[in-house]
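Heads up, the chain below is alone and in the form predicted alone; it's given as structure tokens.
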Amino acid sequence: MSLSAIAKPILYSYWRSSCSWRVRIAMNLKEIPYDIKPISLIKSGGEQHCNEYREVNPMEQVPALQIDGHTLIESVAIMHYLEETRPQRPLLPQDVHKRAKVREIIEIICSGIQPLQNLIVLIHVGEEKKKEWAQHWITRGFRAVEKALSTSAGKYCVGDEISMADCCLVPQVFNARRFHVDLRPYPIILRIDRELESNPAFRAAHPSNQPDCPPELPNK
């Protein structure tokens, strides 16, 4: 095996990015050792338009993480392929049906939610607009997510088994408060929240544990 192959992998993480963190949770539950390289989205205008990093990924987004001699971007692929690569400690079941209930909670999130209230679309929306613009699509992205969890749902959000799908609701949630939308509505996305945020592999994923957290904001 070469020492690419072997070298402790590292992702290219910016600590609020919710992105980064589903890598960092499943790569923490999955017991992977990793450094992490920040990469800030807003120190110098961002540090991801780079040209060293647009290398790294032409996207101009985080995460990137290389691993065994490659270099991934995008947060769900780069879950898939450490599922195949590391099944131990899987993130999806067994069962065919729960597997796709675990896939259609990551799109609704992935796909439905979280893009429309990235940062480079919340800097084109503008300042003045974009709470008001991120609680309209997270709102109506959870109503989505609370109705499928009504069918998925045991201790996590499919069945009782931590899966990729919680990898993507917790910092998901977390987006939610930032924009201080009213999560009553939602119950069984609020109880599963409440369920991880003591794991340790989500708490040691947590933003304010990251080493580019400002200290300033330890509790954000």
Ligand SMILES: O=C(O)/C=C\C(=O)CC(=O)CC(=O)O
Second form
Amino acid sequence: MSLSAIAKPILYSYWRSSCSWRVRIAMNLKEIPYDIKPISLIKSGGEQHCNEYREVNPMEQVPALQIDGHTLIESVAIMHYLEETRPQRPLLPQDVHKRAKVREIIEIICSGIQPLQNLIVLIHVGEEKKKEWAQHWITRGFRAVEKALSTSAGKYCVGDEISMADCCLVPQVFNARRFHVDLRPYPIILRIDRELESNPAFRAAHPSNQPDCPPELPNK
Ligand SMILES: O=C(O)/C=C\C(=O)CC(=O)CC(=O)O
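The block above covers the form predicted alone; next, return the form predicted in complex with the named molecule.
Shown next: the complete complex, the earlier chain at its head.
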């Protein structure tokens, strides 16, 4: 076995990147020790665009995870890899219908909301319109998430076990607050977010607990 295959995993992460945050939660829930390598998405035009990091992730985004001698990119693919290689503390339900619900919520957030309000898109939209733009897409997606949760949720997004859907929901709620989305129409989303706030795995993954979180932060 090569040395890299047994090395401690390295997560390339940015403190308030919601996609990095999903993976941090999953790693913490599964109690996988890892080191963080911060990639600043804003310093010098974005460290994710430098040649060295492009070798790690040709999409020039975070996260990337070095684990078991491999470099993995894309947060949902990474969570599935973790689920398949580290079955402890499962993040997918056994029941196939519940699994489908978990994946449905993941898709709504990770395809239908976050990519439309991430940094690269907002730069194109422009400073003047970016808040309204982000609010539009988050509101549209949260309507669908709330509807899905109305039949799937127990204590968490799907039933009473924490799943990958919860790993995606909590960071998206943070983004919604960041863009001042009115969350009152989404009581189930709010209840689940509150429920998970005190969970140690979620708390440790929070942007404010990251090594690259700036000490002075207006909208932390
Ligand atoms: O303003 C910054 O600090 C830069 C980038 C981010 O927060 C990350 C995103 O692009 C949003 C997201 O992950 O959903």
